[in-house]
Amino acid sequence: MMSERPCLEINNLSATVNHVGERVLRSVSLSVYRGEVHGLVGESGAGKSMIGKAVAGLLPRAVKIIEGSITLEGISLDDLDEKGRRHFLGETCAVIPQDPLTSLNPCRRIEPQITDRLIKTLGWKKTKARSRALELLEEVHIREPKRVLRAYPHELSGGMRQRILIASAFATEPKLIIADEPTTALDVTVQKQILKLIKEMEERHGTAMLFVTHDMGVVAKICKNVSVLYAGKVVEQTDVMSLFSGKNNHPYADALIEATPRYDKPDHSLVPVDVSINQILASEILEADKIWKGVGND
(Lines of atoms letter the chains of each structure in order from A and count residues from 1; the text may use other names and numbers.)
(Lines give C-alpha, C1' and ligand atoms only; values in the text may rest on other atoms or scores of the structure.)
(Ligands and ions follow the chains in the order given, each with its own letter.)
Protein backbone atom coordinates (compact mmCIF):
# COMPACT_ATOMS: atom_id res chain seq x y z
CA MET A 1 0.00 0.00 0.00
CA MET A 2 1.43 3.40 -0.98
CA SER A 3 2.12 6.05 1.65
CA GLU A 4 0.29 9.40 1.49
CA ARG A 5 3.44 11.46 0.97
CA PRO A 6 5.41 10.87 -2.22
CA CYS A 7 8.88 9.45 -1.79
CA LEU A 8 9.99 11.54 -4.77
CA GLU A 9 8.33 14.73 -5.94
CA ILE A 10 9.56 16.68 -8.97
CA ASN A 11 7.87 20.01 -9.52
CA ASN A 12 8.17 22.13 -12.68
CA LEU A 13 11.79 21.06 -13.32
CA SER A 14 13.63 22.70 -16.22
CA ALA A 15 17.29 22.39 -17.19
CA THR A 16 19.49 23.89 -19.89
CA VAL A 17 22.77 23.13 -21.60
CA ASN A 18 25.02 26.04 -20.69
CA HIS A 19 26.90 26.57 -23.91
CA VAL A 20 23.77 26.83 -26.08
CA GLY A 21 21.16 27.85 -23.52
CA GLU A 22 18.62 25.37 -24.84
CA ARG A 23 16.29 23.52 -22.50
CA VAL A 24 16.80 19.75 -22.19
CA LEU A 25 14.08 19.38 -19.53
CA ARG A 26 10.89 21.39 -19.87
CA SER A 27 8.74 21.95 -16.75
CA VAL A 28 8.73 18.28 -15.70
CA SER A 29 6.47 17.36 -12.79
CA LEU A 30 5.85 13.90 -11.36
CA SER A 31 5.50 12.00 -8.08
CA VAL A 32 6.63 8.51 -7.11
CA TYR A 33 5.35 6.75 -3.99
CA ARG A 34 6.94 3.96 -1.98
CA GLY A 35 5.96 0.61 -3.42
CA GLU A 36 5.44 2.12 -6.89
CA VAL A 37 7.39 1.68 -10.11
CA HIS A 38 7.02 4.84 -12.20
CA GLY A 39 8.11 4.51 -15.82
CA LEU A 40 9.84 7.21 -17.86
CA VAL A 41 9.40 6.29 -21.50
CA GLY A 42 10.20 7.93 -24.81
CA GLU A 43 12.54 7.87 -27.78
CA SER A 44 16.31 8.32 -27.46
CA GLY A 45 17.07 11.91 -26.45
CA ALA A 46 13.65 12.46 -24.86
CA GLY A 47 15.20 13.34 -21.49
CA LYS A 48 14.43 10.15 -19.56
CA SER A 49 17.93 9.53 -18.22
CA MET A 50 18.42 13.27 -17.66
CA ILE A 51 15.56 13.26 -15.14
CA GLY A 52 17.11 10.31 -13.31
CA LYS A 53 20.51 12.02 -13.25
CA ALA A 54 18.95 15.24 -11.95
CA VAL A 55 17.42 13.35 -9.03
CA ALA A 56 20.60 11.39 -8.28
CA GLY A 57 22.83 14.48 -8.48
CA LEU A 58 24.70 13.09 -11.50
CA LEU A 59 23.97 15.73 -14.15
CA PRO A 60 26.85 16.57 -16.49
CA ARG A 61 28.56 19.84 -15.57
CA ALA A 62 27.28 21.50 -18.73
CA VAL A 63 23.65 20.86 -17.73
CA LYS A 64 22.16 23.22 -15.15
CA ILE A 65 18.78 23.16 -13.39
CA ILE A 66 17.27 26.61 -13.92
CA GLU A 67 13.89 26.24 -12.24
CA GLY A 68 11.75 23.81 -10.29
CA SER A 69 12.45 21.58 -7.32
CA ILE A 70 13.22 17.98 -6.37
CA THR A 71 11.96 16.70 -3.02
CA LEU A 72 13.03 13.31 -1.69
CA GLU A 73 11.48 11.87 1.46
CA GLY A 74 10.07 15.31 2.28
CA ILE A 75 13.45 17.06 2.01
CA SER A 76 14.12 19.55 -0.78
CA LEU A 77 17.52 18.96 -2.37
CA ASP A 78 17.84 22.73 -2.80
CA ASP A 79 17.93 23.11 1.00
CA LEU A 80 21.13 21.03 1.27
CA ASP A 81 24.69 22.13 0.58
CA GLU A 82 26.80 20.04 -1.79
CA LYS A 83 28.31 17.82 0.92
CA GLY A 84 24.97 17.34 2.67
CA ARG A 85 23.26 16.53 -0.62
CA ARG A 86 25.85 13.87 -1.49
CA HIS A 87 25.52 12.25 1.93
CA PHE A 88 21.71 12.37 1.84
CA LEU A 89 21.51 10.92 -1.67
CA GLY A 90 24.08 8.23 -0.76
CA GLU A 91 21.77 7.03 2.03
CA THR A 92 18.42 7.59 0.32
CA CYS A 93 18.90 6.95 -3.39
CA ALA A 94 20.60 4.28 -5.53
CA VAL A 95 21.03 3.71 -9.26
CA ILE A 96 20.86 0.52 -11.33
CA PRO A 97 22.87 1.51 -14.44
CA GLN A 98 22.34 0.43 -18.03
CA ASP A 99 25.51 -1.52 -18.87
CA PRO A 100 26.67 -4.02 -16.23
CA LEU A 101 30.08 -4.57 -17.83
CA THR A 102 31.17 -0.92 -17.95
CA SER A 103 29.50 -0.10 -14.61
CA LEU A 104 31.63 -2.57 -12.65
CA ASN A 105 35.33 -1.90 -12.14
CA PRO A 106 37.16 -4.58 -14.18
CA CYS A 107 40.23 -4.37 -11.92
CA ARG A 108 38.41 -5.13 -8.65
CA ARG A 109 36.73 -8.23 -7.32
CA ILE A 110 32.98 -8.19 -6.82
CA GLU A 111 33.08 -8.12 -2.99
CA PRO A 112 34.49 -4.60 -2.50
CA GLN A 113 32.22 -3.27 -5.23
CA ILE A 114 29.26 -4.16 -3.01
CA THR A 115 30.74 -3.72 0.46
CA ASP A 116 32.35 -0.31 -0.14
CA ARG A 117 28.91 1.29 -0.27
CA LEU A 118 27.94 -0.27 3.07
CA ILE A 119 31.25 0.64 4.72
CA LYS A 120 31.41 4.24 3.47
CA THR A 121 27.71 5.14 3.59
CA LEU A 122 26.57 3.26 6.70
CA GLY A 123 29.91 2.95 8.53
CA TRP A 124 29.73 -0.84 8.77
CA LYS A 125 32.70 -3.03 9.61
CA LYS A 126 34.12 -5.13 6.77
CA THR A 127 32.92 -8.45 8.28
CA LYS A 128 29.33 -7.24 8.63
CA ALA A 129 29.36 -5.75 5.14
CA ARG A 130 30.61 -9.04 3.66
CA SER A 131 27.83 -10.98 5.38
CA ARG A 132 25.29 -8.55 3.96
CA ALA A 133 26.84 -8.91 0.49
CA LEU A 134 26.42 -12.69 0.68
CA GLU A 135 22.78 -12.27 1.73
CA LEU A 136 22.15 -9.90 -1.17
CA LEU A 137 23.67 -12.26 -3.74
CA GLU A 138 21.45 -15.04 -2.44
CA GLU A 139 18.47 -12.68 -2.59
CA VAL A 140 19.09 -12.03 -6.30
CA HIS A 141 19.36 -15.80 -6.89
CA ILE A 142 23.10 -16.07 -7.56
CA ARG A 143 24.51 -19.52 -6.94
CA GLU A 144 27.77 -19.98 -5.05
CA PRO A 145 27.82 -16.41 -3.69
CA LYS A 146 31.16 -16.89 -1.91
CA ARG A 147 32.83 -17.78 -5.20
CA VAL A 148 31.15 -14.88 -6.98
CA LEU A 149 32.38 -12.38 -4.37
CA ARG A 150 35.95 -13.44 -5.19
CA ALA A 151 35.40 -13.18 -8.96
CA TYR A 152 36.21 -10.34 -11.34
CA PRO A 153 33.43 -8.92 -13.57
CA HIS A 154 34.83 -10.47 -16.78
CA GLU A 155 34.51 -13.93 -15.21
CA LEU A 156 30.72 -13.57 -14.96
CA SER A 157 27.90 -13.53 -17.51
CA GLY A 158 25.98 -10.37 -18.39
CA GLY A 159 22.94 -11.56 -16.47
CA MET A 160 25.02 -12.26 -13.34
CA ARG A 161 26.69 -8.85 -13.56
CA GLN A 162 23.29 -7.17 -13.77
CA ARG A 163 22.07 -9.16 -10.76
CA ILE A 164 25.12 -7.91 -8.84
CA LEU A 165 24.28 -4.30 -9.72
CA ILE A 166 20.73 -4.87 -8.51
CA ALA A 167 22.02 -6.37 -5.26
CA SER A 168 24.38 -3.41 -4.81
CA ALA A 169 21.55 -0.92 -5.38
CA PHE A 170 19.41 -2.51 -2.66
CA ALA A 171 22.37 -2.91 -0.25
CA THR A 172 21.70 0.17 1.90
CA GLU A 173 17.89 -0.17 1.79
CA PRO A 174 17.43 3.08 -0.19
CA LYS A 175 14.05 4.77 -0.32
CA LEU A 176 14.32 5.41 -4.06
CA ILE A 177 16.00 3.42 -6.84
CA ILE A 178 16.57 4.84 -10.31
CA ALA A 179 16.77 2.02 -12.85
CA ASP A 180 18.32 3.47 -16.02
CA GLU A 181 17.40 1.05 -18.82
CA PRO A 182 18.81 -1.90 -16.84
CA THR A 183 17.85 -4.53 -19.42
CA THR A 184 19.02 -2.83 -22.63
CA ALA A 185 22.35 -4.71 -22.84
CA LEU A 186 20.76 -8.12 -22.21
CA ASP A 187 19.17 -10.65 -24.53
CA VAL A 188 15.41 -11.21 -24.41
CA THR A 189 15.50 -14.33 -22.21
CA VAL A 190 17.78 -12.76 -19.59
CA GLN A 191 15.83 -9.48 -19.81
CA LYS A 192 12.67 -11.29 -18.72
CA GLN A 193 14.46 -12.82 -15.72
CA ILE A 194 15.95 -9.46 -14.68
CA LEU A 195 12.61 -7.65 -14.94
CA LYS A 196 11.00 -10.31 -12.78
CA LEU A 197 13.84 -9.98 -10.26
CA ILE A 198 13.64 -6.17 -10.11
CA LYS A 199 9.89 -6.33 -9.51
CA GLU A 200 10.37 -9.00 -6.84
CA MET A 201 13.04 -6.94 -5.03
CA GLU A 202 11.02 -3.74 -5.29
CA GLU A 203 7.95 -5.37 -3.76
CA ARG A 204 9.95 -7.11 -1.03
CA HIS A 205 11.71 -3.92 0.06
CA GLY A 206 8.80 -1.53 -0.56
CA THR A 207 11.07 0.81 -2.51
CA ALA A 208 9.97 3.63 -4.80
CA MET A 209 11.42 3.16 -8.27
CA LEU A 210 11.92 5.45 -11.25
CA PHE A 211 12.28 3.12 -14.23
CA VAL A 212 13.83 4.59 -17.39
CA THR A 213 13.11 2.72 -20.62
CA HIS A 214 12.39 3.22 -24.32
CA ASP A 215 10.40 -0.03 -24.45
CA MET A 216 6.62 0.10 -24.00
CA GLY A 217 6.64 -3.68 -23.50
CA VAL A 218 8.83 -3.25 -20.42
CA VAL A 219 6.48 -0.53 -19.13
CA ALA A 220 3.55 -2.95 -19.45
CA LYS A 221 5.40 -5.64 -17.47
CA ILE A 222 6.80 -3.69 -14.53
CA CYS A 223 5.34 -0.19 -14.10
CA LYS A 224 2.27 1.07 -12.24
CA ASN A 225 2.32 4.64 -13.56
CA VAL A 226 4.12 6.19 -16.49
CA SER A 227 5.27 9.54 -17.86
CA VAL A 228 5.74 9.72 -21.63
CA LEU A 229 8.39 12.23 -22.70
CA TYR A 230 9.16 14.06 -25.91
CA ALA A 231 12.14 16.46 -26.10
CA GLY A 232 12.29 16.87 -22.32
CA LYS A 233 8.56 17.52 -21.92
CA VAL A 234 5.98 15.22 -20.32
CA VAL A 235 3.25 14.82 -22.96
CA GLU A 236 1.29 12.05 -21.18
CA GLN A 237 1.11 10.98 -17.55
CA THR A 238 -1.22 8.21 -16.46
CA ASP A 239 -1.46 4.74 -14.96
CA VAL A 240 -0.33 1.82 -17.10
CA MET A 241 -3.79 0.22 -17.32
CA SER A 242 -5.24 3.43 -18.77
CA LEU A 243 -2.28 3.89 -21.13
CA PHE A 244 -2.71 0.49 -22.76
CA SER A 245 -6.49 0.69 -22.83
CA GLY A 246 -6.01 3.30 -25.55
CA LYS A 247 -8.58 5.74 -24.16
CA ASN A 248 -7.85 9.49 -24.14
CA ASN A 249 -4.11 9.01 -24.72
CA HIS A 250 -1.93 11.65 -26.27
CA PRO A 251 -1.40 10.68 -29.95
CA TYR A 252 2.34 10.36 -29.35
CA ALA A 253 1.78 7.82 -26.56
CA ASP A 254 -0.45 5.76 -28.85
CA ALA A 255 2.17 6.00 -31.60
CA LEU A 256 4.88 4.61 -29.31
CA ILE A 257 2.63 1.69 -28.37
CA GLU A 258 1.97 0.94 -32.06
CA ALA A 259 5.72 1.05 -32.77
CA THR A 260 6.50 -1.56 -30.10
CA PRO A 261 7.21 -5.16 -31.22
CA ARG A 262 4.58 -7.63 -29.99
CA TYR A 263 6.26 -10.93 -29.13
CA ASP A 264 2.85 -12.40 -28.29
CA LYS A 265 1.63 -11.51 -31.80
CA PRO A 266 4.26 -12.56 -34.39
CA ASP A 267 2.14 -11.23 -37.28
CA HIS A 268 1.84 -7.77 -35.70
CA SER A 269 3.12 -5.10 -38.09
CA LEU A 270 5.17 -2.26 -36.65
CA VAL A 271 3.83 1.21 -37.36
CA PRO A 272 6.43 4.02 -37.36
CA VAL A 273 5.62 7.18 -35.42
CA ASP A 274 3.73 9.40 -37.87
CA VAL A 275 5.79 12.34 -39.08
CA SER A 276 2.85 14.69 -38.50
CA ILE A 277 2.82 13.86 -34.76
CA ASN A 278 6.51 14.73 -34.46
CA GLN A 279 5.95 17.95 -36.43
CA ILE A 280 3.07 19.03 -34.17
CA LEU A 281 5.05 18.28 -31.00
CA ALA A 282 8.17 20.02 -32.32
CA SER A 283 6.09 23.08 -33.23
CA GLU A 284 4.46 23.18 -29.77
CA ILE A 285 7.85 22.94 -28.05
CA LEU A 286 9.33 25.62 -30.31
CA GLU A 287 6.50 28.01 -29.46
CA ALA A 288 6.78 27.22 -25.74
CA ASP A 289 10.53 27.87 -25.82
CA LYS A 290 9.99 31.20 -27.59
CA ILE A 291 7.60 32.26 -24.84
CA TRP A 292 10.03 30.99 -22.18
CA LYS A 293 12.94 32.93 -23.70
CA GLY A 294 10.77 36.02 -23.95
CA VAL A 295 9.86 35.81 -20.26
CA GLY A 296 13.49 35.17 -19.40
CA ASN A 297 14.61 38.32 -21.26
CA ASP A 298 12.08 40.70 -19.68
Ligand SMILES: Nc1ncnc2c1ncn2[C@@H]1O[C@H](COP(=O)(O)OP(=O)(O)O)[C@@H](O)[C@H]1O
Given for the second form:
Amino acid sequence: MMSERPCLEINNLSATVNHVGERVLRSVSLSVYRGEVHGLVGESGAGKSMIGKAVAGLLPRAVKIIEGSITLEGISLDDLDEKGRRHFLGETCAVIPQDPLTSLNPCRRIEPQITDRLIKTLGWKKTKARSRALELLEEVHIREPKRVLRAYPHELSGGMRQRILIASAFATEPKLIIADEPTTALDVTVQKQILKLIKEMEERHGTAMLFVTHDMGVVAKICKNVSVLYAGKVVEQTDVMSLFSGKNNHPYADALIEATPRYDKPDHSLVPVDVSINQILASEILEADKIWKGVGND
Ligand SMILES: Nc1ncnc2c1ncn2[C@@H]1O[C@H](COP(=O)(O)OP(=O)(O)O)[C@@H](O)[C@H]1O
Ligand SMILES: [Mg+2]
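For comparison with the form predicted alone, please write out the form predicted together with this ligand.
Now the complete complex, all chains and molecules, led by this one.
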Protein backbone atom coordinates (compact mmCIF):
# COMPACT_ATOMS: atom_id res chain seq x y z
CA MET A 1 0.00 0.00 0.00
CA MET A 2 2.78 2.42 0.89
CA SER A 3 4.37 2.07 -2.55
CA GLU A 4 1.59 4.26 -3.97
CA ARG A 5 2.98 7.02 -6.16
CA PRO A 6 2.74 10.52 -4.69
CA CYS A 7 0.34 12.90 -6.43
CA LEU A 8 2.85 15.72 -6.07
CA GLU A 9 6.57 15.24 -5.77
CA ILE A 10 8.90 18.20 -5.41
CA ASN A 11 12.53 17.28 -5.64
CA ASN A 12 15.43 19.52 -4.66
CA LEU A 13 13.71 22.65 -5.88
CA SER A 14 15.70 25.88 -5.74
CA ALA A 15 14.69 29.27 -7.06
CA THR A 16 16.24 32.73 -7.20
CA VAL A 17 15.08 36.26 -7.79
CA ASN A 18 17.01 36.91 -10.98
CA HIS A 19 17.99 40.56 -10.64
CA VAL A 20 19.57 40.12 -7.19
CA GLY A 21 20.43 36.41 -7.28
CA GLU A 22 18.86 36.01 -3.84
CA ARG A 23 17.65 32.48 -3.22
CA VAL A 24 13.98 32.23 -2.29
CA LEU A 25 13.79 28.40 -2.30
CA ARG A 26 16.68 26.20 -1.13
CA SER A 27 16.60 22.54 -2.25
CA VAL A 28 13.00 21.98 -1.21
CA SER A 29 11.76 18.38 -1.39
CA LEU A 30 8.33 17.15 -0.38
CA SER A 31 5.66 14.66 -1.42
CA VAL A 32 1.89 14.82 -1.14
CA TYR A 33 -0.25 11.74 -1.54
CA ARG A 34 -3.85 11.33 -2.66
CA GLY A 35 -6.27 12.12 0.17
CA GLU A 36 -3.57 13.82 2.20
CA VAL A 37 -3.35 17.43 3.38
CA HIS A 38 0.27 18.52 3.58
CA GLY A 39 0.85 21.70 5.59
CA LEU A 40 3.43 24.27 4.60
CA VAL A 41 4.17 26.44 7.62
CA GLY A 42 6.65 29.13 8.51
CA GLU A 43 6.84 32.83 9.13
CA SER A 44 5.96 35.49 6.59
CA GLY A 45 8.45 35.61 3.70
CA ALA A 46 9.64 32.02 4.27
CA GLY A 47 8.68 31.03 0.72
CA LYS A 48 5.43 29.13 1.37
CA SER A 49 3.49 30.84 -1.40
CA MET A 50 6.48 30.58 -3.71
CA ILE A 51 6.32 26.77 -3.51
CA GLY A 52 2.62 26.79 -4.33
CA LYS A 53 3.18 29.19 -7.21
CA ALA A 54 6.04 27.11 -8.59
CA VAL A 55 3.75 24.07 -8.72
CA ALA A 56 0.80 25.95 -10.21
CA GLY A 57 2.98 27.64 -12.84
CA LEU A 58 2.26 31.08 -11.41
CA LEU A 59 5.72 32.25 -10.38
CA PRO A 60 6.37 35.98 -10.66
CA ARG A 61 8.45 36.83 -13.72
CA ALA A 62 11.45 37.79 -11.58
CA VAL A 63 11.66 34.39 -9.94
CA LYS A 64 13.47 31.58 -11.76
CA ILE A 65 13.74 27.90 -10.89
CA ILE A 66 17.45 27.04 -10.99
CA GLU A 67 17.40 23.38 -10.02
CA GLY A 68 15.11 20.53 -9.09
CA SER A 69 11.90 19.10 -10.44
CA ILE A 70 8.16 19.08 -9.89
CA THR A 71 6.27 15.91 -10.74
CA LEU A 72 2.49 15.84 -10.77
CA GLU A 73 0.66 12.53 -11.22
CA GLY A 74 3.89 10.99 -12.46
CA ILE A 75 4.47 13.65 -15.10
CA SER A 76 7.45 15.97 -14.76
CA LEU A 77 6.39 19.53 -15.58
CA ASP A 78 9.73 20.01 -17.37
CA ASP A 79 8.71 17.43 -19.94
CA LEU A 80 5.78 19.53 -21.15
CA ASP A 81 5.90 22.55 -23.42
CA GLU A 82 4.25 25.80 -22.34
CA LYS A 83 0.85 25.02 -23.87
CA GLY A 84 0.84 21.41 -22.74
CA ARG A 85 1.76 22.42 -19.23
CA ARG A 86 -1.01 25.01 -19.02
CA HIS A 87 -3.60 22.48 -20.14
CA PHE A 88 -2.25 19.75 -17.85
CA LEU A 89 -2.17 22.07 -14.84
CA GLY A 90 -5.61 23.44 -15.72
CA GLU A 91 -7.05 19.97 -15.42
CA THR A 92 -4.89 18.49 -12.68
CA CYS A 93 -4.25 21.33 -10.26
CA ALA A 94 -6.33 24.14 -8.77
CA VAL A 95 -5.72 26.95 -6.32
CA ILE A 96 -7.83 28.25 -3.43
CA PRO A 97 -6.51 31.78 -2.90
CA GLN A 98 -6.14 33.82 0.27
CA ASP A 99 -8.39 36.74 -0.47
CA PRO A 100 -11.76 35.88 -1.99
CA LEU A 101 -12.56 39.52 -2.78
CA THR A 102 -9.52 40.36 -4.88
CA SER A 103 -9.64 36.93 -6.51
CA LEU A 104 -13.06 37.60 -7.99
CA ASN A 105 -13.64 40.23 -10.66
CA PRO A 106 -16.02 42.79 -9.08
CA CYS A 107 -17.55 43.71 -12.45
CA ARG A 108 -18.64 40.23 -13.49
CA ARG A 109 -21.37 37.91 -12.30
CA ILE A 110 -20.38 34.73 -10.46
CA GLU A 111 -21.38 32.29 -13.21
CA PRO A 112 -18.71 33.15 -15.81
CA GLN A 113 -16.12 33.39 -13.07
CA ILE A 114 -16.68 29.72 -12.34
CA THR A 115 -17.34 28.50 -15.87
CA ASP A 116 -14.81 30.51 -17.95
CA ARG A 117 -11.94 28.19 -17.10
CA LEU A 118 -14.02 25.14 -17.98
CA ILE A 119 -15.22 26.58 -21.28
CA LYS A 120 -12.12 28.44 -22.46
CA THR A 121 -9.26 26.30 -21.18
CA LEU A 122 -10.89 22.90 -21.25
CA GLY A 123 -13.38 23.30 -24.08
CA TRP A 124 -16.54 22.38 -22.19
CA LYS A 125 -19.98 23.26 -23.62
CA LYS A 126 -21.67 26.21 -21.89
CA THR A 127 -24.64 24.14 -20.64
CA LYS A 128 -22.37 21.47 -19.17
CA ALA A 129 -20.26 24.10 -17.41
CA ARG A 130 -23.38 25.79 -16.03
CA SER A 131 -24.88 22.61 -14.59
CA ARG A 132 -21.49 21.73 -13.09
CA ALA A 133 -21.38 25.18 -11.44
CA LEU A 134 -24.87 24.67 -9.93
CA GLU A 135 -23.93 21.23 -8.68
CA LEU A 136 -20.76 22.61 -7.07
CA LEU A 137 -22.53 25.51 -5.33
CA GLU A 138 -24.89 23.00 -3.75
CA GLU A 139 -21.95 20.92 -2.67
CA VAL A 140 -20.43 23.86 -0.80
CA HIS A 141 -23.80 24.45 0.92
CA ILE A 142 -24.83 27.62 -0.87
CA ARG A 143 -28.58 28.14 -0.78
CA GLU A 144 -30.35 29.42 -3.88
CA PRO A 145 -27.43 28.58 -6.18
CA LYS A 146 -29.27 29.89 -9.27
CA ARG A 147 -29.61 33.33 -7.72
CA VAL A 148 -25.97 33.29 -6.60
CA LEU A 149 -24.75 32.49 -10.12
CA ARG A 150 -26.41 35.71 -11.30
CA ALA A 151 -25.02 37.80 -8.42
CA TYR A 152 -22.00 40.09 -8.38
CA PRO A 153 -19.23 39.49 -5.80
CA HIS A 154 -20.14 42.58 -3.71
CA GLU A 155 -23.64 41.20 -3.16
CA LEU A 156 -22.21 38.22 -1.27
CA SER A 157 -20.53 37.84 2.12
CA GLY A 158 -16.83 37.03 2.50
CA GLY A 159 -17.66 33.49 3.55
CA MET A 160 -19.95 32.99 0.53
CA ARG A 161 -17.25 34.29 -1.80
CA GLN A 162 -14.72 31.85 -0.36
CA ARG A 163 -17.25 29.02 -0.73
CA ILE A 164 -17.55 29.96 -4.40
CA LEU A 165 -13.78 29.87 -4.90
CA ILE A 166 -13.62 26.49 -3.17
CA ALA A 167 -16.40 25.21 -5.45
CA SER A 168 -14.53 26.58 -8.43
CA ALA A 169 -11.29 24.87 -7.39
CA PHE A 170 -13.02 21.48 -7.36
CA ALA A 171 -14.75 22.02 -10.72
CA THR A 172 -12.43 19.86 -12.81
CA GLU A 173 -11.94 17.19 -10.12
CA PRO A 174 -8.29 18.21 -9.83
CA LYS A 175 -5.83 15.72 -8.36
CA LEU A 176 -4.06 18.45 -6.40
CA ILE A 177 -5.35 21.59 -4.72
CA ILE A 178 -3.09 24.32 -3.45
CA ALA A 179 -4.77 26.30 -0.69
CA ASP A 180 -2.78 29.44 0.12
CA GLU A 181 -3.89 30.83 3.50
CA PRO A 182 -7.51 30.24 2.48
CA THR A 183 -8.97 31.40 5.79
CA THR A 184 -6.61 34.22 6.72
CA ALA A 185 -8.72 37.02 5.22
CA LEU A 186 -11.93 35.87 6.92
CA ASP A 187 -13.62 36.60 10.28
CA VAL A 188 -12.72 34.10 12.99
CA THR A 189 -16.19 32.53 13.11
CA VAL A 190 -16.28 32.15 9.33
CA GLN A 191 -12.73 30.74 9.33
CA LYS A 192 -13.90 27.70 11.26
CA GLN A 193 -16.75 26.94 8.86
CA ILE A 194 -14.56 27.37 5.80
CA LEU A 195 -11.85 25.14 7.23
CA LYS A 196 -14.47 22.49 7.94
CA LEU A 197 -15.77 22.81 4.39
CA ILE A 198 -12.30 22.47 2.85
CA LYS A 199 -11.68 19.34 4.91
CA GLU A 200 -15.07 17.91 3.95
CA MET A 201 -14.50 18.57 0.22
CA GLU A 202 -10.96 17.20 0.35
CA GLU A 203 -12.13 13.99 1.98
CA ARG A 204 -15.10 13.52 -0.32
CA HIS A 205 -13.03 14.03 -3.46
CA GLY A 206 -9.89 12.27 -2.22
CA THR A 207 -7.79 15.19 -3.44
CA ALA A 208 -4.19 15.75 -2.47
CA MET A 209 -3.79 19.16 -0.89
CA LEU A 210 -0.89 21.50 -0.26
CA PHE A 211 -2.09 23.76 2.53
CA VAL A 212 -0.14 26.98 3.09
CA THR A 213 -0.62 28.62 6.46
CA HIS A 214 1.22 30.47 9.20
CA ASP A 215 -1.34 29.28 11.76
CA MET A 216 -0.35 26.24 13.84
CA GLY A 217 -3.93 25.87 15.09
CA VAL A 218 -5.08 25.38 11.51
CA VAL A 219 -2.27 22.88 10.94
CA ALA A 220 -3.45 20.82 13.90
CA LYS A 221 -7.02 20.75 12.57
CA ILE A 222 -6.48 19.90 8.94
CA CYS A 223 -3.00 18.54 8.09
CA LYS A 224 -1.61 15.03 8.13
CA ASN A 225 2.01 15.90 7.40
CA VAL A 226 3.85 19.18 7.61
CA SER A 227 6.92 20.87 6.18
CA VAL A 228 8.29 23.72 8.28
CA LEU A 229 9.94 26.33 6.12
CA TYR A 230 12.50 28.94 7.08
CA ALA A 231 14.13 31.28 4.54
CA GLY A 232 13.16 28.99 1.68
CA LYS A 233 14.57 25.87 3.33
CA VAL A 234 12.62 22.95 4.81
CA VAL A 235 13.94 22.66 8.36
CA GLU A 236 11.48 20.03 9.59
CA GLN A 237 9.27 17.49 7.86
CA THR A 238 7.04 15.32 9.96
CA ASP A 239 3.52 14.13 10.73
CA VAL A 240 1.30 16.48 12.70
CA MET A 241 1.22 14.39 15.88
CA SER A 242 5.01 14.40 16.08
CA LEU A 243 5.19 18.10 15.28
CA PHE A 244 3.14 18.96 18.36
CA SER A 245 4.99 16.48 20.57
CA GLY A 246 7.73 19.05 21.15
CA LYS A 247 10.48 16.60 20.18
CA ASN A 248 11.32 17.78 16.71
CA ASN A 249 14.65 17.35 14.98
CA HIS A 250 14.99 21.06 14.49
CA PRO A 251 14.68 23.53 17.42
CA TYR A 252 12.85 26.01 15.17
CA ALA A 253 9.87 23.64 14.82
CA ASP A 254 9.57 23.36 18.61
CA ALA A 255 10.04 27.11 18.97
CA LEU A 256 7.12 27.72 16.60
CA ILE A 257 4.92 25.41 18.67
CA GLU A 258 5.97 27.20 21.87
CA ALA A 259 5.01 30.51 20.26
CA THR A 260 1.48 29.27 19.45
CA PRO A 261 -1.56 29.69 21.73
CA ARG A 262 -2.81 26.24 22.83
CA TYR A 263 -6.49 25.66 23.57
CA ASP A 264 -5.59 22.22 24.86
CA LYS A 265 -3.12 23.75 27.33
CA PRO A 266 -4.72 26.92 28.74
CA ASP A 267 -1.82 27.53 31.17
CA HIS A 268 0.73 27.44 28.36
CA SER A 269 2.49 30.80 28.14
CA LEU A 270 3.75 32.05 24.80
CA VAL A 271 7.49 31.97 24.26
CA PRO A 272 9.05 34.08 21.50
CA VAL A 273 11.50 32.34 19.16
CA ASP A 274 14.89 32.43 20.88
CA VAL A 275 17.74 34.48 19.42
CA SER A 276 20.03 31.43 19.53
CA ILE A 277 17.64 29.52 17.23
CA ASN A 278 17.79 32.35 14.76
CA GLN A 279 21.58 32.10 14.88
CA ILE A 280 21.42 28.36 14.20
CA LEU A 281 19.07 28.98 11.28
CA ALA A 282 21.25 31.74 9.84
CA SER A 283 24.40 29.62 9.94
CA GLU A 284 22.56 26.68 8.33
CA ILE A 285 21.36 28.89 5.51
CA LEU A 286 24.89 30.23 5.06
CA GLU A 287 26.26 26.68 4.88
CA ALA A 288 23.58 25.63 2.38
CA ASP A 289 24.37 28.64 0.17
CA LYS A 290 28.12 27.95 0.31
CA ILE A 291 27.54 24.43 -0.97
CA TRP A 292 25.21 25.79 -3.62
CA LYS A 293 27.81 28.29 -4.85
CA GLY A 294 30.42 25.55 -4.95
CA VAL A 295 32.54 27.13 -2.21
CA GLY A 296 32.18 24.07 -0.04
CA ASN A 297 32.97 21.61 -2.82
CA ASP A 298 36.76 21.57 -2.75
N1 LIG B 1 7.21 39.10 -7.10
C2 LIG B 1 8.32 38.86 -6.40
N3 LIG B 1 9.53 39.18 -6.87
C4 LIG B 1 10.65 38.96 -6.16
N5 LIG B 1 10.67 38.40 -4.94
C6 LIG B 1 9.51 38.06 -4.39
C7 LIG B 1 8.27 38.26 -5.09
N8 LIG B 1 7.27 37.82 -4.28
C9 LIG B 1 7.86 37.37 -3.14
N10 LIG B 1 9.20 37.51 -3.20
C11 LIG B 1 10.17 37.13 -2.15
O12 LIG B 1 10.17 35.71 -2.03
C13 LIG B 1 10.26 35.33 -0.66
C14 LIG B 1 9.16 34.35 -0.31
O15 LIG B 1 7.90 34.96 -0.47
P16 LIG B 1 6.54 34.18 -0.22
O17 LIG B 1 6.61 32.83 -0.81
O18 LIG B 1 5.45 35.07 -0.69
O19 LIG B 1 6.51 34.07 1.37
P20 LIG B 1 5.37 33.48 2.34
O21 LIG B 1 4.23 33.02 1.49
O22 LIG B 1 6.01 32.38 3.11
O23 LIG B 1 5.00 34.61 3.24
C24 LIG B 1 10.21 36.60 0.16
O25 LIG B 1 11.48 36.87 0.62
C26 LIG B 1 9.75 37.66 -0.81
O27 LIG B 1 10.38 38.88 -0.53
MG1 LIG C 1 2.28 33.70 1.35
